[in-house]
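There is one chain below, alone, in structure tokens, taken in the form predicted on its own.
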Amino acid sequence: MKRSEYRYGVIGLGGIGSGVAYWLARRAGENVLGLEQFELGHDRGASEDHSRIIRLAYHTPQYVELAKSSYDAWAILEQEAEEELIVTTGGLDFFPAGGPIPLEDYSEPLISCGVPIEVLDSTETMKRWPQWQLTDDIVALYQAAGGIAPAARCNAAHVRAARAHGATLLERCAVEAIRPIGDAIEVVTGDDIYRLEKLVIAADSWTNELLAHLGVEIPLTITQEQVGYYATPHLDDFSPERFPVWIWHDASDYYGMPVFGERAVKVAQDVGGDEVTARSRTFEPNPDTLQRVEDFCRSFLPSAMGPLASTKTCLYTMPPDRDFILDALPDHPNVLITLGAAHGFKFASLFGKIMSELAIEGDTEHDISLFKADRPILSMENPPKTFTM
């Protein structure tokens, strides 16, 4: 007989959802159900590519401390999965003079959290990494722990380890209804009805479609973003041993990674795409965004340029303040929501741990006070939007 009752359920098994399933399964084993509307490892969401940046550099001490804990969570997964995942390259954050984000916004939280950093002028930066072509007004913050989280491999490791702990993970299993039934939650998928004590929604751009079953809506902006992989003729210069991950903080933000996963350098603009929905998105590259990325590289990172080997699209799903959501719904305390706000992959395993603690104990040891589901900006009709990190 097919099982229909579980203590804990997860909807969405991408980067964060697979992490939730894994951490729940470490404690609740076969009492965990995970549901994915597409196939596992699909590319219709936000977290299925070769790589994502992992870093300690952030703009508040609370974020920095969470980032430090994220490395610990990945290390536990690596040990259980018997697979090395995180690749350390070092990380550079660039701050042009007069930009909207001053260096101190990043350096001071790191220092206050005891994280070693180096602040480099453009001359020293180019001496260490001659791939860069910088003007005199640019300063860089270097943090040695920055690196790459291999997204597709991390997701697969979460899924594999969750199943090893006894979790039931079902793909091609779209949710048609969510119904509160007393102290329980019923989730309807086709001909099946699952009864759960606690439900975690980790559905990213499909979040509001699922919350609509509960009469809840969160002000979210969804954009279609893309990365470009450029087949530079200088591949050796951009190996992970020679070139760090980087983020450029200005009116338009850019980021990139060394050669990893493809024989090409990855570069992209942050929040450079058009607004879409989860259903209206396409997989077609945006030539305007590609042009902006290529213009940036020709100005500051010219040796990275080469033929466009490939481009990949993904979705950004952002609350108006671009802070995470890690909380139970105020009117439905047995339904929890986790949303990575388009910069959450580095935290995916930690978020799995946090959500498992919230589901099982109702609390967590980590400071997530910024990420409440009922924070004031999420109840505004037309909230101001701040997507720059």
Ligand SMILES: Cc1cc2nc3c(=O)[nH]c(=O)nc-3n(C[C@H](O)[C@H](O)[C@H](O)COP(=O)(O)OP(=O)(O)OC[C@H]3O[C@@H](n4cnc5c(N)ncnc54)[C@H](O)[C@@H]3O)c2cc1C
Second form
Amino acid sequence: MKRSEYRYGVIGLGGIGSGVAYWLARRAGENVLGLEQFELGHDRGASEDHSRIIRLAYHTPQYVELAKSSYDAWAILEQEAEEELIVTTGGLDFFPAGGPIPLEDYSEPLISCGVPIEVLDSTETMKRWPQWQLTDDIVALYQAAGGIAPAARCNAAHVRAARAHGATLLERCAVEAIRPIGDAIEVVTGDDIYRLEKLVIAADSWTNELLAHLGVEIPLTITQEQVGYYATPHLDDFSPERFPVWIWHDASDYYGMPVFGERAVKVAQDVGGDEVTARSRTFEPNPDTLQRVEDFCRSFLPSAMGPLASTKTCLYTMPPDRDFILDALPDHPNVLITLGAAHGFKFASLFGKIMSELAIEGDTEHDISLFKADRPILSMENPPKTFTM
Ligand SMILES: Cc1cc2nc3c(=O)[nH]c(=O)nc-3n(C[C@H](O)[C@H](O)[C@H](O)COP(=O)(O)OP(=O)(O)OC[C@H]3O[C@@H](n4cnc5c(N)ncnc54)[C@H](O)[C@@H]3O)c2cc1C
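In place of the form predicted on its own, output the structure of the form predicted in complex with the ligand.
Let's see the whole complex now, leading with the same chain.
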């Protein structure tokens, strides 16, 4: 067995893990190791697609402040990678009157954080975005910074920049065991053993498989989600310049994006998939979810509909409160865990920064007090699950 030593290691080089590798490499260069079980850019996890929504619109001031910092982190990567990544389209959040999520849940935190917003009734919204067909009871919140994080390109930029700083990033290199050895951590892959001072686990749907080596388990729900790309005949109407990213907050949540990456409009249901594991998931689209999405569009966004150009399946991994986990493990202080709770891509670079600060300094300037690994709900027997946000 070949042994080698690094100060910092990351397991998983998806959207968040590649961000962690980059931010660690900015400070520790060649002392950084990243391990990915599949090929880089694979589509078996949660981070490979043309686009992910980035937004400031969130339901607590803490999230809003974190979202602000996520734009700063991407801007630093864009500069270093010499590539423009984030595409601003504006963002619309829709709130049906009497729905489970009142507009104020979003407008108040944004206002308290000094973020400019517009609240529009259905008539005003349809005047500005005639693609929408809204009933009178629909109120919209518009926030100008909403946009697209081009997921696959962001991941590739993180990997490129991490390697440019000297990091060793290995693909098709599955971690098979994790062993605490004194103050160090040993990670075993095939014929190799790597000795590390600090390890970051960024493994999303595979998180508990890795934590099992440390006798730890976190209550996580994994669902197989899917997105549909519809070849609308009105492509221009859905260009990024004319159609903002959007989220519909109701008993069933839907979301979508302008034409980006494919000549089609992307629409999906949030938490619309069946519960699976990272190993039991399939790549078969669920016709019932597709039907729900198409019914929604026929009601509220009819001109987006066209032939289904393609669908993609993907995994959501959610703690019961759907809040992130950004912390060291209580009983293993040199093992850190980062989990995006199925809304983490927009934060991928910022999480990289935060995890690098926790690994190197043991602390971060960002307020992550909500995202502790030992918060009570994570050690409850049957925690109540709240995935709508
Ligand atoms: C359909 C869909 C739409 C979404 N939309 C948005 C959105 O609009 N905005 C947003 O912010 N977020 C969104 N999200 C959530 C976001 O994409 C995820 O939170 C984020 O991508 C998670 O990144 P990750 O790196 O933790 O996970 P992953 O990309 O899944 O990476 C985990 C990696 O760990 C690797 N790994 C696991 N076990 C091992 C092992 N033993 N050895 C080595 N490697 C291992 C895996 O192979 C994988 O590459 C969406 C998610 C889905 C599924």
